[in-house]
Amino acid sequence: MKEPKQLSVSAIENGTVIDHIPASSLFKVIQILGLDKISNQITFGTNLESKKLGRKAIIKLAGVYFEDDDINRIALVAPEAKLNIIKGYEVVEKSVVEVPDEITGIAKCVNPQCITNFESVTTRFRVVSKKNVSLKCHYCEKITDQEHMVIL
């Protein structure tokens, strides 16, 4: 007899799911969100069974919803990350978070002659990846990759 499917992250009544996070991001999408500077309920589990990325993780945020700044970052450590937006303990709204083309000021680049680096100058990055997160600074044209890159 087959064992009743069982939530392994209980359920939020309004907030945010952030699910398909590869399991080895999971703290990552926690540092660069501020979550761990929230005071808001935070459910988290990780190494969680995937049939797609064998290992995954999920965050439950109650009371927490995004904006598109957030949504990028996500994308750049988790690109293949879903959002879940729940009301009333429904799924009201679903959607994958996606590399955008552009990424403005949400990433440091990896070139320490950089302009960004030492004046006040925004960062801006031409998005040359977006299955392994690749990024060429539109300044310096230097290319920052998944492992290198550091979230502002």
Given for the second form:
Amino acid sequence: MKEPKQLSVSAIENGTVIDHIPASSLFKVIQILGLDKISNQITFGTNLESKKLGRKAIIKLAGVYFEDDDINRIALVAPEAKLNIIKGYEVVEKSVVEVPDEITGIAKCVNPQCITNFESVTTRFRVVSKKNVSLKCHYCEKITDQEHMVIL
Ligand code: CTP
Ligand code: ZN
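Hand over the structure of the form predicted in complex with cytidine-5'-triphosphate (CTP); the form predicted on its own is what we had up.
Every component of the complex follows; first up is the chain already shown.
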């Protein structure tokens, strides 16, 4: 017998649902958004079926709403993530994440001589291309492209 269609993770009354996260990026997203440090109710689902991503993850945050700048920090690890703002159990707003103009932390500079790679200096980049993400280091000006990008 076929299982009935139902939500794998319960609906929330108010808050934010981050959907279409590649399953392999779930813990990065949690880390980038600092979700381990908040006391709101959070539910996760991972390795859920997705036509687009193969295996996707979803995060539901009760009573949490993000600023664009904060949420866009996940764009490097979850470029296809979709945000849903929930109020009174209804989806009242949908948006997609967008690669920001500047990135602080998150990625490693490709240049082994860069100060960020031998002193405890947080990486900082200007985004020179958003499509095939490429990052220009604030300190050494070397370009880190998508292919060489290592997420911290
Ligand atoms: N959702 C939720 N709580 C609600 C309403 C919606 O957790 N009260 C979740 C749904 O489970 C879904 C996401 O929010 O993961 C978006 O909801 P909806 O737009 O209804 O789903 P879809 O049309 O499938 O979304 P998509 O735009 O991703 O196709
Ligand atoms: Zn550098």
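Just so you know, these numbers come straight off a predicted model, no measurement behind them. Residue numbers count along the first chain shown, from 1.
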With respect to the change between the two forms, which of V77, T123, V97, L61 is the hinge point between rigid parts? V97
